[in-house]
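So this first bit is one chain, no partners, the form predicted on its own, shown in structure tokens.
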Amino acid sequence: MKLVLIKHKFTLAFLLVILVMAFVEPSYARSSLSISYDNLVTMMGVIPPIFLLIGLMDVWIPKETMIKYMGEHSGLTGLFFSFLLGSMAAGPLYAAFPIAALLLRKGARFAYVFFFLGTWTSAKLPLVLFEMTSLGVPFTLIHITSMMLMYLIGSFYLESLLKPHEKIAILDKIHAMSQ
């Protein structure tokens, strides 16, 4: 029982919080409720997608390959699929992550993970489109080149702030996770 209050506590902090706005301010409660049920809903919609996805990587691509496209050696390429993967997606950044722990799972390198993450966030396809016809062409190019090249001098300085003990550790948690 303690363990299961431990591990939810986040939860029902939450409700707590909200059970306590249900007696103070009624209709902050009920926004409060709404809001989530939205929220529950939304990603209800956008994690299982995203699950099914990592099986099919999980069991389409063997460790060896990813080793060999996005390893610790495997340079300009590693960026680039690690451009192509994180440009090409859709969805909201959370869905990015389980994404992130498989490629980790299967021999990615840090530095092509978070580069990957780094253009999830600002570099999709769908994101670079709308960017274009909203604010024009000019600005796109010098907003994604900008952020392009932050996130890359970033990840290499990541990865290079982890020990190795530190990235032992974080893949143990993710195997730990997968099993």
Second form
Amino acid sequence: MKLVLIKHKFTLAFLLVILVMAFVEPSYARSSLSISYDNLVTMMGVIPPIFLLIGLMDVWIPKETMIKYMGEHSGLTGLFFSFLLGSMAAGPLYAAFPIAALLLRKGARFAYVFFFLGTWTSAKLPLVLFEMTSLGVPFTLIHITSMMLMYLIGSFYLESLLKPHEKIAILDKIHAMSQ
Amino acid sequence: MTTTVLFYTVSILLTVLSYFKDRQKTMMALKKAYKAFTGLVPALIPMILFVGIMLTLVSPELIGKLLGDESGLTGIIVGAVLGSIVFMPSFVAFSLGENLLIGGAGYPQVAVFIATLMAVGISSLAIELKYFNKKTTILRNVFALFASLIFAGLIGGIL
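Let's compare: the form predicted on its own is above, so bring in the form predicted together with the partner chain.
All chains and molecules follow, beginning with the one already shown.
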């Protein structure tokens, strides 16, 4: 019982905030719940199929294949595939982390995985047209090119800051999670 | 909506295909998917409630006021902070950005808000930490924040 409470302390805390709102300003509580519900619906639209795909990729893609295409010595091919994977995405940022973990676990290079995350957060091809119609073509083009250029440099820089033992610790952690 | 249908269709089709090719492997994939999903839910639910509360307290009208054309550097900082904390689906963010611009918000302010909304995830820190370590999580988010600010500067200079 105590363990359950600790495990869900944040959930309980936020529910408490909403409960307090319900007494002080009921419309706020209603709005909080309805926005949460909308996001929950969005989440359920993205997360289960993504995990299904991760599960399938996990059992079907051999480590050697991942190393060949996104590993330490995959060069431009690695960059290309991390861009491809990131830009095909349509999900929110939090959905990218389990995929990044799978890539790392299968032997992808850290820099490419960071680049994948960068692409995911700024150049989503399914949404490019939408961004163009909402915010304009110049805005969208500057957004994508400037962010991608910065992430290209940033990904390798971020990797260079990681010491070998830190990389191993991260890999151990994600290996343990998938057991 | 269409992406949801597409996502589900593709993943279910692939699962069926996988099942015909190798039953055992597919069962293992399903087991892994289920485990990963249930492992993440305790972190997803509080994040969603937090964003629900935040977006209630900070309404689009309020965001529009804070990011006004005259808001200058303050508006950029406010946009960066708000964008970093909350999240919303990208297509919602884009149309919100459009409405903010129509409502008189400045281009660089909206730019930094949209860019951080997509790239910086304070509300999803707990999830990022589950897979990466403190160092990568902090550095990635700080870097994304700086990149968003530079992007906003470019927008301010060009548009």
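Here the rigid core means the biggest group of C-alpha atoms that line up within 1.5 Å when the two forms are laid on top of each other. Residue numbers count along the first chain shown, from 1. Predicted model only: the values in this text are computed from it and were never measured.
Fitting the rigid core first, would the Cα of Ala13 be found 2 Å or more away between the two forms? Moves: yes, 2 Å or greater.
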